[in-house]
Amino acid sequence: MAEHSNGRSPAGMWVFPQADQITAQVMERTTRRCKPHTIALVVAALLAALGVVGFLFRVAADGLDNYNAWGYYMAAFSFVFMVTSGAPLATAAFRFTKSHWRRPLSRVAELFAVVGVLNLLLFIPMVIVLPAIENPTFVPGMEGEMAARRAIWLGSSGVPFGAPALWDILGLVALAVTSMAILWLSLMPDLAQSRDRVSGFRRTIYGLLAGSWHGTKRQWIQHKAGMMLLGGFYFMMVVFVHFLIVSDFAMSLIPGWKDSILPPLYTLIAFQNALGLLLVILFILRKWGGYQEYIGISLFWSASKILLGLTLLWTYHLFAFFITFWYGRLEVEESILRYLMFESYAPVFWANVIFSFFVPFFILLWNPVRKTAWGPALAGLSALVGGFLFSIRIFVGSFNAVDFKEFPGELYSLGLTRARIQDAVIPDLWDIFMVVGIIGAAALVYLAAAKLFPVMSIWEVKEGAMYQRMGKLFRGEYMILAKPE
């Protein structure tokens, strides 16, 4: 590795590992043991299995009948999803715009795809617990608005078949088998050139999914537009799950909420998330990982600045949600407000505020920190933790802005008053359970995934290295970067 700074920029900046010796380097990091992975895996595992006892004890104690009490599982559910399925396409997009800096983040974020997997058995039953969308104390004689759940699935022929469930779950899985093409296909190159360097279980995997895999020009180029495919397609493909997810579990469990702005808010979110957690991955894996000599601080410099970015249109979706429901004053929309924004959900929501604006903004504001490798990770953090109370304040508040049990009723009403306005659900000890397990079961696939393959890219790094090299211009020392394409 060779680290340069020409006065203006800090060292280590730009890296520049040797191209031969990438596949060595990594598949060595890969293999050997870490005591420090294995600690993480032991805590994973410990948390996911707190995760099993609070859903038990909670099956036990409410049943899969009232959805009320599920509204801390749903709200981590929502956070993991939001993360996973936005790290994918993040990786998707920067090689949409061939970037050159995102060369070490793009196997970090493919490993998300096997999150995905768990992201469905996860969902199974927040399926089973959703209200059914016909009212079931309509009688004939009623108003006719209230014979059914407001819900996107509503139309002049009634509701589609399998709607919400079918069409929620097939979502899903069209999100996986897609991320796990992505992955598959990513991993193709590295396994093939690198099978003949592990032994045991782990060759018998890298022989089945290298397949013949041989490195031909045909098959770059086949590769390379699998990739660019793959990726168009799980980028529509996330916009609607999301889109599926926020509308079906979110606005049409609170009476009258009608909002096109949600929406896209989730997807923007889970994208700042999913960046937000990649910095902190790299991070540690510069510092403590091993890999100082292939994540260059350009990395963070650049990826801090779409962090920035993403970070302000949040706050201009926050607005535009803010204002549209502050003008138009009716009752339903007073009262949501009140709901989930300025009483019930108050404390959630200005430190929502706080986690996901300003502390990321004035962090990122400032080019000296955005020029660390800490700045940007401490950022992403931040957003993370937004994140996670932004899901909270949502899932949780719409999973009990009706007390369903005792008067189902209520969430086929035209719209929430503010007579009828919860008070805030504070999580007792199965809902903390239920939290940490998720999250905690999340960590331990995503570790036990980046163990099983590298979590660097070979091929993207390798070409990454062959396209640079550092050269004088008068006085001063700059990276030559080549642009093949």
Second form
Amino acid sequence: MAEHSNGRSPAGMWVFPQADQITAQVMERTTRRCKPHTIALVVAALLAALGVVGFLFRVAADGLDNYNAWGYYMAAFSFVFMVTSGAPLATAAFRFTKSHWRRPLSRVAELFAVVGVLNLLLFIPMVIVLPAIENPTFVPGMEGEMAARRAIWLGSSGVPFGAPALWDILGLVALAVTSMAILWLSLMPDLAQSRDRVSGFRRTIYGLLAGSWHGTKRQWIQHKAGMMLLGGFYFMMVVFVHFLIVSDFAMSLIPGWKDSILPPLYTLIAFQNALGLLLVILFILRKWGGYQEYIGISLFWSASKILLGLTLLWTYHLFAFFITFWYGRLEVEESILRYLMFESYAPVFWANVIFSFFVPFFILLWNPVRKTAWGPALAGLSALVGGFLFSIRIFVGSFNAVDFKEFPGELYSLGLTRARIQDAVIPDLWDIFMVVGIIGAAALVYLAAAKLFPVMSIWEVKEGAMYQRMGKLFRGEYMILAKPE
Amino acid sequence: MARRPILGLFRDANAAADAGDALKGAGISENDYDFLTDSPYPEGAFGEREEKHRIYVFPFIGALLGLTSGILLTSMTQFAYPLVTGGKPILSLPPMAVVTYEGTMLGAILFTVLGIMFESRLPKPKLGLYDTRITEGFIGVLVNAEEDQHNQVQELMTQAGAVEVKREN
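Okay, that's the form predicted on its own, but what's the structure of the form predicted together with its partner chain?
Below is the whole assembly, all chains and molecules, this chain first.
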């Protein structure tokens, strides 16, 4: 193994793993017993168990017919969904752009596909609690109420078959299938290389998933084309599903909320959070996971610029969201600003802005900080906190904008009025259990996947090792990169 | 005489490319030998034939099927329950767009996965000739040849620098 830097860059800027040792080293690290990993697994399992307890008590106390009680569940689901659905996209996007620094990041991101399956399970209760689009108590001529609440599904002939539940679920299924297919394709060469180095159930699983992979030219070409296609489809799908989730579970639940900026705002914070979490995981793997020779500072340096860009884009969209309503000055627009930003959820909103914009921006502003592993990881951690607060603000807010138990007709009213603005909902014990449980369950699934499969994309790191080396140019020593395409 | 595989192992990619040239020179068809590697080498790195694939056809067919299903499902539902609202037409495009987009994407994704499996001939019940040293960076040159050609092939690969030539038991 070799680590390199030149006079202008910190130690460990570029790393050059030795190709003939990568498979053995990565598999040794994957299969060895690791106490901190085991402890993390146990903690995550305990949190997930708390979540189950919280869920059962919430069902017993409030049932599934009043969506008001499920705001924190939805917020936690949304947070996990944002992070885990955005992560596989990082792999696809950086493969598209042929960014060589991405190689150690790829598998760390792809493994989130496994959490995508958990997302599907977590989503089912939300589909059940979502109130009907049609107003069940509507009588023609009724004053102040509409026949249906405004949703993206509403056409002149009612809603399409199965909408919104069926199509929301199918969207998540498509995401899960695509990300799992990307993970399987990416794992195939690594599992074929590793199946003779492992034993027991790992060997059986590796053998099954690797199929008859031999690494022929034909297989590599199919592999590349398949990953590119699926990556493209994943991108087309993930943005669309974000749009569905935020439209159906936030916008359509606040009477009169019509906003074209919220879906991109949601997608941007999802991408920012996903990249942030990847940087945190890569920092942990580099510092304590034994992958220092695989994860160079150059990865953090390159990814931090994208994180900075996403941070700025999110802030721009937030401002656009605000200014449109602020200038519009309709009563419903003023009410929404008061409710979600400046009155009911003001503390959460300002904390959201601080953690999603100010902290990452002022960390990532400085190039010397971007050229460290801790700087981008810290900014990523802050973005995660901000994303969590964003989810609480938007989804707890939307789920409690009207008192559905007392006044169900309000959900079908023309718009949120000043008089009807509710107070912020403080989480009770079961809410807290469900929130930590959902996050714990996602962590549990990811940690288990990271124990079963290599967290480094062996074939991709080897390919990188083939193309990169240090070399002399004039009087300096620089990283030289071959770009065959 | 049956065609059987024979595998040459090379430590160096240049030597493997030389073996490919020698096999071509000896009249062995380019379709009868392949290079096995542990990571994707650039196309043409071994002077090998250009590989063609039809994987892009699969998502196209899937997308067409998905789009058709989406349009049929939404339009038939709207015609089955013809509620005229505000004098607007029965067929309402915006809500149809969401369903047809999702149908199109689902079709494309599922057919891509099927296409990858079909085009890569996966899964295969029998693994075939292989050597685990390929996972450590060795290059394998796998030749499918008549059994009476095996000695000649072995000699060509050894001359090119093969560290070992393996035959099927």
